[in-house]
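The chain that follows stands alone, in the form predicted on its own, written as structure tokens.
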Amino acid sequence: MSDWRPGQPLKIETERFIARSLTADDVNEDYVSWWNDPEIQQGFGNPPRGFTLESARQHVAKFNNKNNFHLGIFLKSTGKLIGFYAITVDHRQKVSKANLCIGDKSLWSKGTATEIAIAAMKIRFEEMGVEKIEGEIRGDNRASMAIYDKLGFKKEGTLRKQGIGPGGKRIDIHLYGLLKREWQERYGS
């Protein structure tokens, strides 16, 4: 259980990480670099964003901790910022979406995304009243597809050539979903 209340910063703790609502003071050169890294942004189906420290701080300030959250992912052992997790919750429809970025590439393929995602899904289902978590993958991001599969999401469809990716290339958007009932069956909550 977290001690989160609507409008208050959210904090999620796992074995190796702390994910908590970012503030403008948390924004650093590493964070900015992830938005401008072609390899990382391609995973989101986007070109590099051209962020500066100031535009990144403005981006972080847009999140209200009620229906949209921007969590920094920090190593417990050192306090180093290694990524972020953006969550939206439609409280009326009881549906949530998220985007996860592990910016520190030395932590790719080490279970980082899975560990954070499971903890964040638990809070959304158990404390925020969400009935479904949706996932959207832009382009051919096989690593994200594997994570959704590992977490028990069902592929619900593909919007063929729905978006425009890096370089103006048309890309597919793959839709995934996990129902609260499926979560409970899988994770025993």
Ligand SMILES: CC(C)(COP(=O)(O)OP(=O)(O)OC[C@H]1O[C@@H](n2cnc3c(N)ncnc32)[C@H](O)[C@@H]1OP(=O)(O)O)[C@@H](O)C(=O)NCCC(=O)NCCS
The other form holds:
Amino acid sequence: MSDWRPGQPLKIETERFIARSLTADDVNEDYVSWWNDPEIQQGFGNPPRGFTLESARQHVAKFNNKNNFHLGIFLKSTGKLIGFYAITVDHRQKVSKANLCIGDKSLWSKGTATEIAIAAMKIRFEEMGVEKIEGEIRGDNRASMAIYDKLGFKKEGTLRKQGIGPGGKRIDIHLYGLLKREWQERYGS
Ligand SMILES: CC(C)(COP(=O)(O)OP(=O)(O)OC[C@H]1O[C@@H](n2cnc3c(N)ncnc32)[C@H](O)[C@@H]1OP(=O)(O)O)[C@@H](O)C(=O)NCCC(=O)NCCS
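Return the structure block for the form predicted together with the ligand; the form predicted on its own was the one displayed.
So here's everything in the complex, that chain up top.
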């Protein structure tokens, strides 16, 4: 159990990482660079976003820790900020969505996203009353597809050529979903 209460900062701990509500003071050049990196933003189906330290701080300040959260992901061993996790929770529908960024590319394909995603799913299903977690992939993001498969999500459909991606190219949006019952069957809680 965490000690989170609505409106209070959220903290999630895993073996290697701490993910906690980011504050404007945590925003650094690394964080800003992830918003401006074509490869990272392509993962979200977006072009580079042109963030500055100031606009990044304003972005971080928008989250209320009630129905939206912006967690910084910190490496426990060094305290370094290595990514972020934006989570929204629709408390009325009991449905949640998230966007995960591992900004430090040296940690890609080492189970980083998977480790954090499992812990963030657990808190939503077991402490926030969420009944379904949705996943949305904009474009051909194979790593994200592999993660959803690995975590037991079902693919629910593809919205063909639904969005505009980097370079103005139309992209598919792939929809995934995991029900609480499926989570419990898989993770035994
Ligand atoms: C997508 C992202 C979160 C993945 O993070 P990660 O820490 O590398 O993820 P993990 O290591 O936990 O899992 C990645 C899985 O994808 C697989 N993978 C990576 N690239 C792949 C590719 N091109 N094709 C198929 N599978 C791929 C890895 O092998 C791994 O699966 P495995 O553990 O079964 O081997 C990270 O690359 C990232 O932040 N990208 C930029 C932003 C982004 O795309 N966010 C997600 C938006 S939906």
